[in-house]
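Presented as structure tokens, the chain that follows is alone, the form predicted alone.
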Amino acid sequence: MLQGRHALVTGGGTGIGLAIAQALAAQGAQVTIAGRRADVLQAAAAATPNLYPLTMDVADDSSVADGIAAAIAARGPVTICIANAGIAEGRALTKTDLAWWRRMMAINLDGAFLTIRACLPGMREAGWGRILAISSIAGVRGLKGAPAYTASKHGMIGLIRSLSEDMLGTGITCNAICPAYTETDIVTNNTTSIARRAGISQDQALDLMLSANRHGRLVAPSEVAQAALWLCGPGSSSVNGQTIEIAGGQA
């Protein structure tokens, strides 16, 4: 389905990003997986055909520009851009200093902007492209105890909605996927963090996250990957500027 396409997935070495990268590669795409940990990327690429590691920091303008330029030189224009890299941490607003706030925005929101901006010229030249931002259910509703994270994920959706209007009629679509709590290392780490901050057990902390998902279980990364694959495929060209919630029910 995606033979001849070059896809870029940030945060592509683990979790949702890796699941999306593997799904795209299985459909014939050449997939550049980008991230900061070279060993993780190399291990992922070694385990799956058509994955190519790229060490890149999405919060650094030069790193993104140079990294994506190298990927384009090796495998051609990026026509599928998955802006997935991000961090998910909670902190009360009164305990949020400016450096912490800016770190959240730099990775989640600036990272999406820089990645998409670097990929867009190749899509315009090709007259076809798929841009997906992996936001969060926190991008469409407020997440208690995580105002910075929530703001960054709302910002990603605003970016996508605006860009989708600019891309009308170009063959390029822009959408956001908004998963609820997903079975990844981020949830594992947050379970420990919530338990510590709230003075509860890890099982109780996990139950809090499960209760926030409307179907009472963690989302599987493969579920997010299948939604991404559909949005990149031939039957989704009229889906543009949308937020696809993968949360087990209504937000």
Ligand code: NAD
Given for the second form:
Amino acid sequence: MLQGRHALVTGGGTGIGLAIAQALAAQGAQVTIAGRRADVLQAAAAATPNLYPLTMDVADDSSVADGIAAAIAARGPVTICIANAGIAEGRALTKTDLAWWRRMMAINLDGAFLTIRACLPGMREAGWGRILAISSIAGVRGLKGAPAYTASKHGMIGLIRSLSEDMLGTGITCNAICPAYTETDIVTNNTTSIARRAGISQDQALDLMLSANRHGRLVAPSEVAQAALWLCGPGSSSVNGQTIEIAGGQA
Ligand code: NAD
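Can you return the structure of this protein in the form predicted in complex with this ligand rather than the form predicted alone?
Below, the chain from earlier opens the complete complex, with every other chain and molecule after it.
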């Protein structure tokens, strides 16, 4: 289905990003997986054919420009761009200092902007492209106790919606995927931090998160990957500027 396509997935060495990278690679795409940890990326690439590791910090302008230029030189224009890298942590607004706020924005929002901007010229030249931002249900509603994360994920949706208007009729579509709590390191780490902050057990913290998922269970990374695959494959070219919630119900 995706033979001959070059895809880039940021944060592609773990969790949702890795599941998307594997799904794209299984359909014949050559997939550059970008992230900060070379060992994690190399292990992921060694385990799955058609994955290529790229060490890159999405919050750093020149790291993104140089990294994506190197991937394009090696495998051709990136025509599938998945802006997935992100961090997630709750912190009350009054406990949020500017440095922490900026770190959240730098990775989640600036990272998506820099990644997409670097891939766009190649898509324009090819006359075809798929841009996906992995936002969150926190991109479409307010997540209690997480104002910085929520603002960064709303920002990603604004970016996608605006760009989708600019890309009308070009063969390039831009969409956001908004998962609810998904079974990855982010949930494991958040269980620990919610339990500590709220003075509750890990099981109670997990129950709190499960209650936010409308079907009462964690989403599997593969469920998010299947939605991404559909948006990158044939048959979805009229889907543009959308936010697809993978949340068990309405977020
Ligand atoms: P994860 O921690 O496995 O994935 C995040 C990836 O981003 C990691 O590989 C990490 O190394 C990478 N990353 C972080 N900072 C980076 C940087 N500066 N440069 C490059 N890479 C960087 O967790 P995940 O759940 O797979 O998260 C993937 C995306 O999904 C994130 O954007 C997250 O906000 C979003 N999301 C996750 C959930 C969830 O419950 N797991 C729900 C909604 C949205």
